[in-house]
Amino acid sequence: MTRALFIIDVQNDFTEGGALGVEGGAAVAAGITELLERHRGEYDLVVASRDWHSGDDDNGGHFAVDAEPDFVETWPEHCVAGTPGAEYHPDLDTSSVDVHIRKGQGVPAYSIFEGTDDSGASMAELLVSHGITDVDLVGIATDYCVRASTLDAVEHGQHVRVFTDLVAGVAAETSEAALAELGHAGAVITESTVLDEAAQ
């Protein structure tokens, strides 16, 4: 097998104190760094995604401009390209990241598969070019971008594991529902401790 790690949207605006901060976001950032310190060698490819929205428009209706956000389809302004909110959380060590994906550039985007790397390559193209068969998935938010990215990875024929100890969601109820949906779709819902167990 050829395994990749997908790190979804561990950005300042999605962690505590950010425009759309979720509880536990900083802990997820630190936990992913710890995982990479222990298990980087088990991944043939490490990919990190970021929302990278335009700051001069509503990003295709994604930003609430003329009305209050409904927090389903419309959101407060967040992760505007080049702002501190769009940067990775400082507790996430990105030195081990091979590919950086930017998504939502002028349009709504939840899945890592909706973005491109610096060369313009899509996530689907990168999976093929690197021969990836298995994906472990961590990041923020469980009930939105983690959910969408996992469903797309499964649809692209990957064997997917979601590490529940390294994700954080907007709300407990919707996060639990998302994990149940992902399990039903074929993803393995587990914890990152499986990496330690496999190494023993």
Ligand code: VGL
The other form holds:
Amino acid sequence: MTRALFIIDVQNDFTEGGALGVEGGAAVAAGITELLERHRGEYDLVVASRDWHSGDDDNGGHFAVDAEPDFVETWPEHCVAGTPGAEYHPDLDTSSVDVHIRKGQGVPAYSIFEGTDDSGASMAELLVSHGITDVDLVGIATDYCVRASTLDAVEHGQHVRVFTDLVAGVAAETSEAALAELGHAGAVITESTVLDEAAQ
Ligand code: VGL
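So that was the form predicted alone. Now I'd like the form predicted together with the named molecule, please.
Now the full complex is given, and it begins with the chain already shown.
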């Protein structure tokens, strides 16, 4: 088994006070830092993603312009490349992150598989080059980027777990539906406490 942790979009704009702030986002940031303190050694690769949108266009209709966002397909302007809103939340310790993925430059991109690392490698290529077989997912938002990234990880043949204590969603109903869908798709929906159990 070669295991990766995917930390999805734990950015200022997706946490409390941000442009698209999700309730519980800051707690997710701190919780992931704690997970890394205790369990970093169990991961062969830690990957963190950031939404990294263009500031001078609507990113393929992703940003609501001249209309109210519907919070399903159109959103308030968020995570513009190089702005504080696009930075990782300060409570997320990124010092042990191996790979930083950016996605959404000029387009909507919910899945980490739509992004690339600093050298241009895709997530699919990185899974192969690192021989990854198992992926644990945490981050924001349960009902959008965590959902899309999990579905793609399953599609790429990974054994996938989603830690429900370390995700936060835009809305309760769609988050619940997303977790049910991910379970049906083949992901194991569990809590990060399984890492403590495995360590005993
Ligand atoms: C996200 C809404 C819009 C996410 C990104 O990170 O889940 N949600 N863009």
